[in-house]
Amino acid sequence: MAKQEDIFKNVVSHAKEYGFIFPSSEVYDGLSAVYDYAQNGVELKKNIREYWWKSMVQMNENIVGLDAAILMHPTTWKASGHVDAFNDPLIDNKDSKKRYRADTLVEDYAEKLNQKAEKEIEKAKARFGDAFNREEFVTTNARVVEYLSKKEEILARLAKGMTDDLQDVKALIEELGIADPETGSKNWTDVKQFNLMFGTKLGASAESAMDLYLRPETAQGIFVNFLNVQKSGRMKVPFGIAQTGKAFRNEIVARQFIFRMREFEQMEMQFFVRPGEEMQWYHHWKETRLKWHLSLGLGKENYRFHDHEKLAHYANAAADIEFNFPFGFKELEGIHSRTDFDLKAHEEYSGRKLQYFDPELNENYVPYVVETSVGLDRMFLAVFATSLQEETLEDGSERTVLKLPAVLAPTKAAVLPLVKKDGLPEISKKIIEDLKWDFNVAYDEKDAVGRRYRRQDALGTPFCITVDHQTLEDETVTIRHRDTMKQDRVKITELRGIIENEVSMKNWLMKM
């Protein structure tokens, strides 16, 4: 665990030291989980939103885009639940004075019994090797089998606590002996619901204000929206509406850097299907989007569904892709069929019809929803925690390599004059101008070349390109890869379709 908090630690500090986060208004000391992107880190962000957006709008003739307001109608929040039912469980520690979510605290600690099993499961298969048959293991192995069912049995217990009384979920942390984490005091308060929705005001003085909320997600923008899209589109049912855009709630209990924070950007997707089609589609998108997933090349075995046993009262099947984070597997997109739960209930409250005309089967209906979201900030957090890596080299130094897939990276290429002199600048910054139409690429000339290639690992730029006095007799250029720390010699008029074939979004798109 402590390996595991150090390796959280170490990306905190490389995301400020190197220009990607910075916490927000930190000359006034700072807000709390509220955090800046710099100028590496709306770089990378920029590339991961279109990454997704590539996949999920442009390659799917079915699917079109939305921007909708961050202000809506606050009868739209009614109609939609949150303000009635937008909660987060919170339990309060008397003695350090600490709030936390009480159900996190019990996810926390059935996380520890999944570690414990892990780790039992990694011993038996470096000890067998080939032979280890992981599903035979984890079904007749006595530890791992009681880990596993007390695991279930408290997220179970969990889950009916959640929805039945919430004074069973204190008295499951008092079973369970849970401890405030940061002092150990096992003194807990009641558990008790917190709307998460921030206020605000609409008008010219505060007697005529309309109170309006930020809003707590962006899928309802795309629901009200639904008939005016379906119709300016001439879509047919199946069809899709996607939306990237910036969410807010009031998270009592944010931590873990920018995982859970109060001002995030979410990307979702609603995909409107006929009634009694919607498991199918259900299935086929929980499968298209771990393709998303794996197609980044994080590592399959960093990534698991987590289905849902206890469904929202809209839902009628859920599953969470979870990561596997530097603080555990926690959730980084949903996929939920929400039945016709959204729309029925805009149609209800507003009093209009939010139906379509189905020709081929000449009927109206209102269509099932098949959702799937992802938080474009745990995004980022999921791609840098684990491209972030300490390597040691054949010489026995040591290097920070920030292994970002290239097709995401800030930057895709630097070019460095070997010295600044004899012309090699100006032949540097000509390819920087040859090469900025088409990629992000830095010059840098400060320091030896070493130091300097070791600065673009860390900064995560796939390809270093070097200028030096051979540049000035054949036209070439050494062009050094980050990952390999391989060197090629190579023609000037060859960088373009070099750095192309790395970083393509067509090439890493055609993984999935």
Ligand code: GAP
The other form holds:
Amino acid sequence: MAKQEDIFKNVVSHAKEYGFIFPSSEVYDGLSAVYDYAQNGVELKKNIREYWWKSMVQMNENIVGLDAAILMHPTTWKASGHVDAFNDPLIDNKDSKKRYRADTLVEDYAEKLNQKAEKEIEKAKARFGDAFNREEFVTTNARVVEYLSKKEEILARLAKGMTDDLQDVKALIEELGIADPETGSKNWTDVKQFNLMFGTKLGASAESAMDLYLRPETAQGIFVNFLNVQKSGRMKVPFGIAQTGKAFRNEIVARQFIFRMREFEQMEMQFFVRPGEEMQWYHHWKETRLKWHLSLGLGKENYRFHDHEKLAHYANAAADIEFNFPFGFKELEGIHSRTDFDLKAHEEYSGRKLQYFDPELNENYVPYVVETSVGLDRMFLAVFATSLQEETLEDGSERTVLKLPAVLAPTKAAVLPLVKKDGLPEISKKIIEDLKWDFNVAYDEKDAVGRRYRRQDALGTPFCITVDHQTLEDETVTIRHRDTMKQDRVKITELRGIIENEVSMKNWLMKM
Ligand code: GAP
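Alright, leaving the form predicted on its own aside, put up the form predicted in complex with this ligand.
Zooming out: every chain and molecule, the one shown earlier first.
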């Protein structure tokens, strides 16, 4: 089995074993692509949300928050284009009756070519050692050139087929000999579009019930409230509205754990600007959002921009911030310059004006919008998977440590009495009583102290505070740092300052 797959499996099982994420309704064998956040997961998720909210809302005078309802008037989704165009191209296998996303089948095929090229590159690297020049090898080795150019050709044809002719996507699948990944059958139906929105009903009786949708993005709640917020908050363009909340998509290829879920959470911000100034703001937000990600210290090499060449009909620029997940680089956040498309569409469908009077220009206009949209669950996966590490220690033993950014860790410190007697538990509890006003702290007295350290390492707790017999004499404790395992002897009264320094959002956000 590939190493990547092992790492990913480990992430999923660690998340369950240590109370971060459980499959939804597991007693009934779970519900596909739906997950529950457990006692530690809910804290980590909350901290990521807060870290985003603080940087977007609290730190920006001209950005305010909103919490719009999940259920919205159904015309919203007609205006936004979701009723007509929020589709995935699906293909069924006639023999296995299994359903797949046609574009994913082709992308997976292209990825295999990529992996073949990478294998050749790795082999050559091992052969040539320090003298190896990757760039030269990739452009001159006949096999690698063939794999990579075939990959590009396939992806270009897929992109064209997706917009111009779905029949050509089917033709491509057949030409490439792509088989049902589960059964090997190549007996495919035509490719058809499938709308991803979940429908529901409002009202008691079948006759009077109104068809609604569970929102597939939080953004439309912001658009339809644009003027309410602008007027009641006396906001001046440029200004932003930020929101976090649940979104729902009936994803067909729902796999990769919490990467692609049917119920997930978004953190979105719509920034309203003067027409003509959107590109400058688009670049501003691209850079600002990348800096926010980098401030968490997960490694610069794990992020890259993917600028969209083919744009959605409403956008005049778009980019993804991609992250190096355990299964490769994939979209983590989208930054989109959405023009005035959404506000104009809501004007048209509602018959109400959604315009801003600009006192400096002395004119009315529909603002342009730059959007930043990041999946909270994807952020969780990025942080969690990158932080989960196996280490071999100097004495040859192994430890599993979750090196979460301390600012996001569910529990900031665990207080451990060395033994369960001699008054040590009482002092430990007193320390907790004092610290818990400011931090999430845990108490643990079970097992030998070494095992307790390992348990806290696996939970990502940045500090372990050990109360021992010396504490009785001089009111000092040891404080152990998760990442270095270094232990310092400090006064109990110093604990708050030491912890605060490591976990304060201010200190982390200042790195932006
Ligand atoms: N308002 C713009 C919008 O919704 P999107 O690219 O469809 O754009 C934005 O979604 C972000 O939401 C993505 O970058 C991703 O992080 C997250 N996301 C989208 N679909 C998701 C899913 N099925 N499961 C988890 N996260 C998802």
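This structure is a prediction, so every number in the text was calculated from the model and none was measured. Take the two forms, find the largest set of C-alpha atoms that superpose within 1.5 Å, and that set is the rigid core. Residue numbers count along the first chain shown, from 1.
Relative to the superposed core, Q280 undergoes a C-alpha shift smaller than 2 Å between the two forms. Taking 2 Å as the criterion, E333 does not count as shifted between the two forms: its C-alpha moves by less than this amount when the rigid core is aligned.
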